[in-house]
Each structure stands twice: as structure tokens, then as C-alpha cells.
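Taking the form predicted alone, here's one chain by itself in C-alpha cells.
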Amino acid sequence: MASAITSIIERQNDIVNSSPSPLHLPKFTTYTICNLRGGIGKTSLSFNLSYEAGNCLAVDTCPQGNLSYFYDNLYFQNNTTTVKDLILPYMLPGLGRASRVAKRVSASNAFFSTKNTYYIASTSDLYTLPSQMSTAINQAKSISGAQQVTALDSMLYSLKNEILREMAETKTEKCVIDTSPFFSGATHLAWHATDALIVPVRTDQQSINSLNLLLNTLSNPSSEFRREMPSDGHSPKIQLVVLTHCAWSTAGGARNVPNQQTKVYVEKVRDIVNRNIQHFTTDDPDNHVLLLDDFLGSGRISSALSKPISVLEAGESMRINRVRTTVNASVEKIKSELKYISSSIW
């Protein structure tokens, strides 16, 4: 095993055996789950972390609306006020401001019955937000002096201001923001609404490339993010990189050691974190890399039932697309990993 990742691998074994040491991380209120690629586990992580948090406002800024659907399977049929309704009045003066938009998840998803969890729904109309934002920002730039600064700050902090208001109204203490695979529009606003980023990275080269793209977007002066900044220059740091879809060695006595393919990506991710440590919330790269199993049957059943993984039981099964799918014993390992991630950030 490469020495650089020894502590990361040993920590994963401790997590499974319920004896992990805490990560030395600052604790924040609001996290944005982000990577500039689809299919890597952003929504699954957002959904499960909102359950683990218990007292949480979840904000869906992805126009696909999958997180909203997990909270309410009738979301696509409901005519509801959405996250775009909160943002648009900042772009188009004259529109009325919405309030009390967040909905209690337990009203539509019984698995959250013991949780004080609320969500703000997404909408496919978010696909048009980037062009509306661009027009509004260009108009603000045509104003001179302090009014320009005020107008730009108002737009770039629109989502943050609305989230803070909704958290006060719902008496929630934590917030998780799910994002789309592209940066423009609501993802840009989510970066300014957040205390820190959590970046899921799948065990493949395309996800490694998207992690590098995200870091470049954070730092490159020519990126859309750096070109459109609020007056205080706010730029979020990264709390965690969560390597998803990990697979483990089947060798006897392997003690939860990643298989060779997963190990390669752990090494790559740690190296990227180490070389870009200025973008992270501490100066120790080992604090910022955690591994999450491939959800397999557990993930498919969780998605099909809109059921958090923490309430799945080994042996649970159902037919999905005519194929019998079963939760296997590895779900207990996944539960431990999710609880550790949650305890490390809140």
C-alpha cells in the first residue's frame, strides 16, 4: 500500500468497526454538494446527508429535480413555488418576493417522520436561469458607482439571503444544497450561498478530470466564477472530497482495503487535494478524503422507494425493472460511512 494513503485506508477500516477518530475539520452550517459532472452521486449524497442531519433544510438547485422527487414523488405533478421563484425577483425588479416556500419532508415522505427536515423544490425552468442571470448582471454593470456594487451583490447573494430567511422560518439549523452538473446559473449562486463545498468524485478518470475542472473554476481569473464576484470576494473552500462507487479487496484478511482500481483513484484524489490544499478548509490532505461504497442493490432500492439508506435492512428486496434486487449485508458498512461523513461536517 502506498504510504501516502495509509491513514485514509486505515480510517475507513475504523469507520466500519465503529471506532474512528474524528476528523480535524471546522464545522459549518451550509454545504453545497457539487461536481461539474453528472452521475457521480451528488443527489444520493444530498438525500442521505439531509436524513442524517435530522434538522435540515435541503435546497434542490438541479433542474432535473431528482432530489425534490425523492422528498415528494408527486413533485413533478404539483404546482409549487420553487427555488427559482426565490431567485428571480433579484434578477427582475418588480416581481414579488416569495416566503414560507420550504415544505416539510415528512408530509410527503414517511421515512422522515421523526426528522425536522424541509426542502425547497427545483424546477426545469432553472435551465433558463443562466441567460437571465447574464442579462441582469450586464444591466447592473451599466450602472455606475455604489449602485452597481449593491445590485451585483444582491444578485450573487440572492440564494444565500433566501436560504437564511427560510432556515429562520423553518427553525432548521443545517442546510445542504444539491447542484446540477454545470456551473452556470443556480450552481454559481449556490457557491456563494454556502460555507463550504463537498465534492463527490466517482472512481473513474472522467470524475478526476471534473474535480480538476472544479478547482480551476474556483481559482482561474478567466473562469465565470472569478469574473462575477461579490464585493467581498467570497469564494468557498472545500470541506470533503468523497470518493464514491468504491470497491474493496476480496483477499482474505484484507480488512476493508480498497481493490487495486479504487486504490489508484484514492492516490490520485489525495495527490490533487495535496497540490491544491489552499482550496481546502485545513492544511492536511488526509482530513479531506473519505470513501463511500458502491451502493449497488442498496442504492437502487433506496432510489426506487425514496428511502434513506440508514433505514434499509439487509435482506430487503423488491423487483426493479423486472429484476429482483436485494439489500446485502454491506449496507451496514454504508450506514457507518454516511454517519461518519455527517458527524465530520456538522
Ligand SMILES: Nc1ncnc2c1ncn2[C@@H]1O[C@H](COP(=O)(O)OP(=O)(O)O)[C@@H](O)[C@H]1O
Given for the second form:
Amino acid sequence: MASAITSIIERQNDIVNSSPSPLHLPKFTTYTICNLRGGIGKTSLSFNLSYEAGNCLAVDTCPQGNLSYFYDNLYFQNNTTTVKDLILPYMLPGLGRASRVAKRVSASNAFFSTKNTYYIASTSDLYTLPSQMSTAINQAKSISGAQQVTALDSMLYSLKNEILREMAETKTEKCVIDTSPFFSGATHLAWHATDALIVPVRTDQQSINSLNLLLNTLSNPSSEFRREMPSDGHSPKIQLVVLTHCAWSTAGGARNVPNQQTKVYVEKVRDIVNRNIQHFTTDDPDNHVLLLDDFLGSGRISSALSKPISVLEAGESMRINRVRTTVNASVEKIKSELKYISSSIW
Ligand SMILES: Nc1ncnc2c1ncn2[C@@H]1O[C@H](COP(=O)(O)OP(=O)(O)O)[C@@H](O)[C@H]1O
Ligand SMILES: [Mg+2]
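Having gone through the form predicted alone, I am curious about the other one (the form predicted in complex with this ligand); can you provide its structure?
So here's everything in the complex, that chain up top.
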């Protein structure tokens, strides 16, 4: 095994087999789960981390609303106040501000009955936010002097402001923000609302490309993010890259060795983290790469029942689209991995 990833793989074995030593990461309140690609695990990770965290406000900023649906299966039928109602008054003066928008998850998802978890729902209307935001930003830029700075700051920090207010109202102490696969609009605001990013990367080349795109958005002075900075120059750092859909060798005698595909992507990710370490929350690349096993049947059942992975039991089975689907024995491993991620960041 290439030596560069030995400690990452060994830690992964410790997470599952013994008591792993804690990662030495700074702890933050608010994390944005983000990578500029779909289907890589942003929403699954947001949902499960919000469950692990407890006392957490989850904010769905993806117009597809998958996270909102996890919390409330009637979400697509109901007309509720959404994250867009929180943001829009900052872009269109004259609109009244909303408050007490977050809903208690236990009211619509019984698996959260013991958890003080709240969520702010998304809406498909977020698809038009980028153009509304760009109009508002251009108007602000036509104002002169200090007022221009104040106007831009107020827009860029709109989501942050509203999240802080909702957290105070719901008495939650942690926050996760789920994002869409594109940057313009709510993701842009989420980067300003957050202390640090958690970046899921699936074991395929397109995910590596989107990790590079994300790093470029974070660092390139001409990127959409860098072009309009708030007056204090805030920029989030990356706390973790979580490599999702990992699989392990089944070769005879091989124990706890990643399969070839997973190994290649751990090496690629470790290398990218190392070369961009200034964008991470510590200066040791080994602190920032964690693996999450392919959920397999556990993921399908978790999605079908809106049930956190933590409360699935191995062997549990059901029909999904006429296919008998079972929670694999590996669910215990995935539970340990999720708990480790949660305890490392909060
Ligand atoms: N290790 C993993 N982490 C996250 N999702 C996984 C993993 N393994 C399998 N999956 C599955 O991959 C899909 C990811 O979808 P989703 O979380 O909606 O992605 P995104 O929000 O990035 O579009 C889900 O069906 C999930 O069950
Ligand atoms: Mg999603």
C-alpha cells in the first residue's frame, strides 16, 4: 500500500475495530455539506449527521428538497415557509422578514422523537434565486461609498443572519446546511453562513473534478465567490473530505484493505488535500480525509423509510419497487463511521 495513505486506512480500521484516537480538528458550530456535483452523498450525510448531532438545526438549500422530504414526507404537498422566504427580503427591499420558520423534525418524522432537531425547508423556487441575487448585487454596486459596502454585506450575510436567529429561537447549538450541486445562489450564501465545509467525494473521476472545481471557486480571485467578498473577507475552510461509496477488498486473506478503486481515490484525494492544505482547517492532510462505506441496501432502506442509518438493524428487510432489499451486516461499520465523523467535528 502506498505509504501516503497508510495512516488514513489504519485509522479507518480503528474506527471499526477498536476505539479510534480522536482527530485533532478545531470544532465549529455550523457546517456546510457541499460539492458541486449531484448524487455523491451530500443529502444522505446531512440527514445522518443532523441525527447524530442532536440539538441541531438543518437547513435545506437545495431546490430539489430531498433533505426536507427526509424530515417530512408530506413536504412536496405542503406549502410552507421556506429558506427562500428568509433570504429574499435582503434582496428585494420592502418584503417583510420571516421568523420562526424552522420546524421540529419530530413532528413529522418519528425517528427523531428523542432529538431536538429542527429544519428549515427548501423550495424549488430557489432555482430563480441566482438571477434575483445578481440583480440585487448589481443594484447595490451602483450605490456609492460606505452604503454600498453595507448593502453587499447585508446580502452576503443574509442566510448567516437568519440561521443565527433561528438557532437562538429553537435553542439549537449545531447547524448543518445541505446544498445543491451548483454554486450560484443559495450555495454562495451558505459559504458565508458557515465556519467550515464538509466535502463529500464519491469514488469516481467526476467527483475529483468537482473537488478541484470547488477548490478553484474557493481560491481563484476571479471566481464567483471571490469576486464579491464581504468587507471582512470571510471565506470558509474545509474541515473534512468524506470519501463516500467506499468498498473493501474481498480477496482471500485481505482484511480491511480498500479495493483497488477505493484505494486509487483515497490516494488522489489525499494528494489534492496535501497540495491545497492552506484551504483546510489544520496543516496535516491526514486529518482531513475520512472514508464512508458504500451504504448498499442500508442506503436504499434509509431513503425509503426516511430512517437514519443509526437506527437501522442488520437483517431488516423490505420490498422497494418490488425488489426485496436488506440492511447489510456492514451497517454496523457505517454507524461507527458516521459517529466518528460527528464526534470529530462537534
Ligand atoms: N457512503 C455513502 N455516503 C452517502 N451516500 C451513499 C453512500 N453509499 C451509498 N450512498 C447512496 O448514494 C446516494 C447519494 O444520494 P444523495 O445523498 O441524495 O446525494 P446528493 O445530495 O449529493 O445528490 C443515496 O442513494 C445514498 O443512499
Ligand atoms: Mg442532495
